[in-house]
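The chain that follows stands alone, in the form predicted on its own, written as structure tokens.
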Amino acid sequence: MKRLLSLVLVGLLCVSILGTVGIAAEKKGKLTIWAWDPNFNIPVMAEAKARYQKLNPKVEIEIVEMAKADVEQRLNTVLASGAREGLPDIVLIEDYNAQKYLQAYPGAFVDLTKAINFKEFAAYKTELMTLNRKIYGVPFDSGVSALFYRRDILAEAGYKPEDLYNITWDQLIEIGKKVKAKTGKALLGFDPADGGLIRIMMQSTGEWYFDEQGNPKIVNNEAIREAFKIYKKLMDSGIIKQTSGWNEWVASFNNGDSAAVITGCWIIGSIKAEKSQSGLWGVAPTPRLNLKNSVNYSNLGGSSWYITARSRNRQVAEDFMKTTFAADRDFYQKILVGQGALGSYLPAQDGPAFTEPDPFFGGQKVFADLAAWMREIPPVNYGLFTYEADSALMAVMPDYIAGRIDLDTALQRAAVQLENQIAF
């Protein structure tokens, strides 16, 4: 009788636990995603919630598609106003304003330092998002930099694949000047206006306008004063097919006017775009500035999602993160083929899809290079005011190129601009 009553006991026991747990995994309720990009940012968003729900069916999943200024006004307005109410439970920030949201808004977003292994991202991206040792996002896409350049004409000028690796930005000078010589091309399509290229040199040497304290560190900053010297020696060396806006930049290399272009990888899908060169194109580490402390390593862009802290599923919210950006292996190889989006994941990074070769890149591993260089981008801190401080630098950067004024003038100025932007 004993017997059959622990055996009773067990069999009641066993139901319960296995009851526990199937309410445990059972997720319920909704989540409003705030993001922007139907090419990009949406359809990733789109493929996470369609996997969630496959094994979470009962949780319904809104994606709310907005242009980036609009999310980024709605957000600040709400936050601003202390309302309960009107906030989505996950929302994308570019990595440049993490800081300014973190720090403007205490205690808008989850602290999600303990639900995530945070080691499993590249050391940058969760830099960028770390406030007082506490993490509050799940890093997404890598803005890893690279010279993308033409093999025919670099080629034709007698270079090879392995002369453009590890270069300085002196060396790329003196290649582009050749390549002109020899094929009347220029290197690189540039807008003088643009300053991606000032934070790509910056970030190669893990300084930012700011120092640690978030000050304003434009005179005394060797790698500013560095990037300076570099554009007006671009300017000057008649390698540079001047462009103007994001149409023209593009045409400079799908046309073929320009061998070459430096940026973010997220150019992959315009450089593409341009199918007759499919076979020509190759893909090197970012040139470093002259300065012992830079690398052939850098950034520009990318973004992040964060869980704001009003959520009403919040629970739900970090197992939807969690089980898709910061665990789903195969989600990132799909999501690199279908939108050419680089995960900051480091474990998905050894999946097929990164290393396959690319036949548009003359067959290289054009994804398992760049997650390689990805993994040593110098983590840097963006502060709250990148934006402004790019503005106040470009400002400048017209007379200085002209010789109108010299460098110190140039960055003092500039300081000063800086300054009267962010005074409060």
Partner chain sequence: MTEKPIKMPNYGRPRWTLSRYHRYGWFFISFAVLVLALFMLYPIISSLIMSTYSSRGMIQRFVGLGNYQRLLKDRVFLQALKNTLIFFIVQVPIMLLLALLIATLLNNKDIKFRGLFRTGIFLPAVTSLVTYSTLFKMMFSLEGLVNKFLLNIKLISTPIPWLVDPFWAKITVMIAMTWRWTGYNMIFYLSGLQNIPDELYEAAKIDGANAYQQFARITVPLLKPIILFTAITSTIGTLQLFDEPTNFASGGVTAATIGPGNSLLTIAVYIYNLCFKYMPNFGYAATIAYVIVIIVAILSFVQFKLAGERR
Second form
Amino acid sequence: MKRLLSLVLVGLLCVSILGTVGIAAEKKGKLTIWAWDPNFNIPVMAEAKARYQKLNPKVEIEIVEMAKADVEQRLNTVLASGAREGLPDIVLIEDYNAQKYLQAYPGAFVDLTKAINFKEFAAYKTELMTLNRKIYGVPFDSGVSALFYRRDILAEAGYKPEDLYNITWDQLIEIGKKVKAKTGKALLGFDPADGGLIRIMMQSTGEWYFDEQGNPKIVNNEAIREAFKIYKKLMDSGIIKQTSGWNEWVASFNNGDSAAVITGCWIIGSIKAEKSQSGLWGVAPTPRLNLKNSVNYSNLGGSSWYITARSRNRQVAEDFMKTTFAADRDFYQKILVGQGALGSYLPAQDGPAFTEPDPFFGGQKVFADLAAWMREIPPVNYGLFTYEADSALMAVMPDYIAGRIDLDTALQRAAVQLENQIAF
Amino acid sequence: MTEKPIKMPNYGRPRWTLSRYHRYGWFFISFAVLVLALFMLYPIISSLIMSTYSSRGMIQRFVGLGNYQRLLKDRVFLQALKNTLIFFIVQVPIMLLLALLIATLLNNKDIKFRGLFRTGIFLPAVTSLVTYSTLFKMMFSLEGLVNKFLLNIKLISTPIPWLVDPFWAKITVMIAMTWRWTGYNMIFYLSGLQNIPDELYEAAKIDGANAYQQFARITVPLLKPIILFTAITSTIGTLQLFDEPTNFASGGVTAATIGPGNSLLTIAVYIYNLCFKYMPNFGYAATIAYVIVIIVAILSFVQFKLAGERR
Amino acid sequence: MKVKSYFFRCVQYVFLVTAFVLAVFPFYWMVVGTTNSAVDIIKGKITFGDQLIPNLKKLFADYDVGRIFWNSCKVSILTLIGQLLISSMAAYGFEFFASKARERVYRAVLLTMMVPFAALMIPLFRLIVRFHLLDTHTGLILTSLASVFLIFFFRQSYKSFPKEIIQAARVDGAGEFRIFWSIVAPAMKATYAAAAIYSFMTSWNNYMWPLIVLQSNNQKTMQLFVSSLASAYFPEYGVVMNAILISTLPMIVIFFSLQNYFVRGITGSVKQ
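Structure of the form predicted in complex with its partner chain, given the form predicted on its own:
After this comes the whole thing, all chains and molecules, with the earlier chain placed first.
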């Protein structure tokens, strides 16, 4: 009986893939989902759940919320133990880690190449979840980066919004110096221990810590060299407000101590949290590096959903993702307004929420701009060892910034450490 | 099995035999031994075997002692080792000395509000890791309470970069650890002191010994077993130091270093990273775990020797 | 002489008061934090605000705090009972039924304290799965039933228990379990109380292992809850502070009510 039922299900699935669905099969079963941010991807998933359950009332969905490090720890423990239980049906994975999971645990995630029309998603997102021409995830939020700035402070220093378009980091530093001189405010809250900006700079050139074969490319990586120089310039220029950790960094612009912030678009929620600054903010594209292949579009962070191969309700999980994240345009409007979640599903991006002017940003159509920039992000294969590389580079950064070692020594040291770290 | 009278005192019961003695002996410890064998011994052996493999997630390769060789070349490991030893050498003695000092003061019956002091100073020990790291991270931020206070009383003129600078980051973690564990160790000393008869101090006073002499000649020698105990538990705790570094070093948004320039990276954190943050290499991680075991064993041995020889 | 000793006493008080204030201040700040908004907390406000009710409302509206709190209580109390029973029995066996073989076992048991937990996590997890205990409180409790530290602690305390009493009981014809259960254990109330506090404290505050064993929302414990709450991209600190306070309160209450036993219990164990 069970076998018959699953045969029928598989049959139905084939039919639906061919696009000639006759009867809608009633979906049943329970889905467990792991995600991590109670103010971001959790409510987004809750919205998807509500929408899906309206159509499929018999599907039970449990969203389990935990810290991001905890999701990773559990996922690794369960996958490594080879246990058949203990995994969720759907799990959120940070984009930088995607290849690591896909390659370290072959067969652990469902190949969705045929199930989902990936042409409808931003190209750079599908690239990072592709392994051997198969695509394994459902792209979720974009971390398209931008220069978020305070209109009032920059105006006081004599800058118009246009002055911030199409600029390089060096030009930005010059702007920062003038801002500091005229207003006394720092340009950026900046954490020299955080390698996020290096990744923004690198991706703007289409480069990463590794070459196409996946070997480390550190010492002769122009993007990294430039990025290091800019870190030092930022520290030496006196235009930054040094911070440590998330809270201080957020406080630096919430308090109005700094005039701008350059990071992924997921920061919008935190910027808007300070309601007294409504109308004072604006958004411009990311500065680019002084390199030929660098563009004014990049990315920081972002994550995607993956279905585990051992899921007992794989078909339901696929159907759930397909009807929500890969089809529901209205859903994307809702989460954009509610959580500021900028999905990478392109057909949703001419919806009303994207095209509406945002009074907090002085009437700018922020999300329309960000969506347009998102399409221009150079695709990059993040490879297996993003965090190892980040750790190796940031370990030498303090010595480099303090001038104790020069650039070549610093990068050589980092390269040696990285080689050792990724040895197998 | 023949008579072994030394080990089996004849408690005077006629039916009492050696085999009964052993039967009861084994029975009483059986539950604990069973649980420990299953949930301690088995994992220990299993991870020892694991340490002869190098792995990338599910993909494994037998390397024999290769992981141990790799250790010696691994700069990150060496840095973690160095950091851990710094924490051990600086923080443990300061904390134990402080705890001993407070315990001595609180043992003095002339001091008022002893109960209140004792309770208050012990209180940090009941907080959980999550609680105390959340609180401390906020207090030690650049514009947090601590800097505000120090600026207000004019002790410093510019804010101290607590969690930003590699040096200060270590100091911050040491302060936090001292806050959390001093009271805990103090309770042990206080308990030990209550077993020292007051007459000893009275006699010393009559002989003209001052407070320091009393401390050095009576308190410390008589508390030696407890000092040894706290020293060894603190050694184990510090060498497995994990909670504080990971929670204090939320390096910005996406950082993978632990503290600025990896200044807070300890061996236990490195093990964790090798398992869960980096490409998972459980075999190599297990190898490093056994290095901790060896170091703890050596340090405990040294402490035993030191305590023994001063007698 | 008089002046000097007066001065000395003052120094002692200053020292103690400083230590006291430093130790207690974060608790004060935590309580203050429950009444303030996230922005005020980050700014370092140290006076009471008026956000307590909104914070609490949000906390209880968004999360099933009662359920989570109950989970923590259940796990901690059951672990406590098991640990106390098994560890005190084992220590009893090691101390009053000493033999060469058992002494060797005891040493081996103590040595396991040196192995960091991270090294054991994966094999331990495999066991849990094999026994079908994943995502159950039973799995969590079972793995922590025997505490090495408590075995050591109980044994130290038994050392000062007069062996003649046991001997006398045997002469009177009491069985071994009755001796343990109704003569030795009741006489060591303070030791048990101290051990109970220790045990409750460790399992209530335990984080890493529950995180891996417990998987679904309705099994979650307080620590897991607070940690996920505090690690949001933009945490609601006012709400977090309330959750933290709720998660710390039981420990504070238990310690306050049992602290005299606690000190006495430890005193008993450190007697040589």
